[in-house]
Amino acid sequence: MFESGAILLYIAEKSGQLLAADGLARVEALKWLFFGSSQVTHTAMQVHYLLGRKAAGEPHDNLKVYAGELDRLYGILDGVLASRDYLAGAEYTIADISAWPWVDRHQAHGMELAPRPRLRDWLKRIGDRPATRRGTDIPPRGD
């Protein structure tokens, strides 16, 4: 199996956790899962890759374009978090798992969260979860 969104969906369905069984709550979580695994992931990956090229003295065309797009996506996430604690609502879901690792790399990507206070709070809320800390404390991270 491959593709992070498909893997997260599989885990949620097999475990019966991190995704509502049906209804609008499920659709909302899937909507933000797909946004995280397509828009956020792929845009942040481009910024990450192009910053590496820049650091190596290699061409890094479109870095500003991708960084601008990532900032725009951060704005969308910050906006949805104005009315809820997590991307899909009141509960932590696979949608949050999909987007969090890339937003967590915001400093490495040269992105500021000061203008996005709700996104910053969401990042901390998830980062403070014991399971998240266990997963991110596994060395070496190297990003």
Given for the second form:
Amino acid sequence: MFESGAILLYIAEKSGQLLAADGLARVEALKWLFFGSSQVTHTAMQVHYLLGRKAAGEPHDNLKVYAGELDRLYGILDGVLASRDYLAGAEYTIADISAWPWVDRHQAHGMELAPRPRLRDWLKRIGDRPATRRGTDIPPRGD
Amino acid sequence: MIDLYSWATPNGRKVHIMLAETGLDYTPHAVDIHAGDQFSPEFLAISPNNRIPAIVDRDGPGGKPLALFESGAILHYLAEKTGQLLPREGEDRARVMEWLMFQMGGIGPMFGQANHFRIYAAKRFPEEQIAYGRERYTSETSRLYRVMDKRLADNLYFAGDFYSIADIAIYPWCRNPERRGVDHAEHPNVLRWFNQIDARPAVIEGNKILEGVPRAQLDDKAWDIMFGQAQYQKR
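Cool, the form predicted on its own is there; where's the form predicted in complex with the partner chain?
So here's everything in the complex, that chain up top.
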């Protein structure tokens, strides 16, 4: 299998974990999984790629445009976290796992988290999970 | 009854076709994205990312109304609600999600950027400002087409030998390929698949939803709404 979002969903359904079996909680998790896997991932990847070109002294037109879009998406995430601890609600789900690694790179991407306090708290809440710490060390970090 | 908030774009068409395929009862509401309809407080309450399509299912989970955005999430939700176009378990289900996510994370964003640089930005900016973006996203579109053609060489549909929400998600992005510098004749398996989907009665019906609704011109104001300050102003 390929595609990270599809793998998350497959493992959640296989294990019966991190995704509600039915009801509103399930729909919310799927909604933010798609948002994380398409909008956040794609936009952060463009910023990441263009920053790499900038560092290499190569043309990096449109970096500002994609950084602006990424900041807008950070705002959407910060907004939904105003009323809940996790993207899909009170429970940690695969939706959080989908978006977290990209937001975790905010410094490298030149993004400002100070105006997004709820996103900053969410980042730490998930970053403090022992499984997150173990998972981010696979393979041992070299980036 | 489902309220559909949408516009006849590739992402909108995914949901239009899904509604036609499943036979669900719906009421379409046009959201003219050139006119800024997507920034109305009513629409933002349903779709905080100010993007179409979005739905409100008046008979959502627990019998309560459900507002939903993200085209892939809507396809997935309607498939689970109706029990159609997404197998309940097993490898077939995993394959559908794999190719649905391939559309959401690859085809949609990359083809969309190619559209942006080749059609929208090309009319507005000098060649030297758009050359890089146009080349990068046209090349990426071409690479994705090769992945798609290879997949369809051995499979009738993206997930296997059955039609699914993965096909519904990908098909609208394969309409008008010349806009993205693609010639379907160079991708015979995609062409065969596309013609098959394009001829489905429900696809023909879905493609008519909100098609032909008068739309605002892409003038300076519309550019500002789509890609300029209006898009990025704090709300």
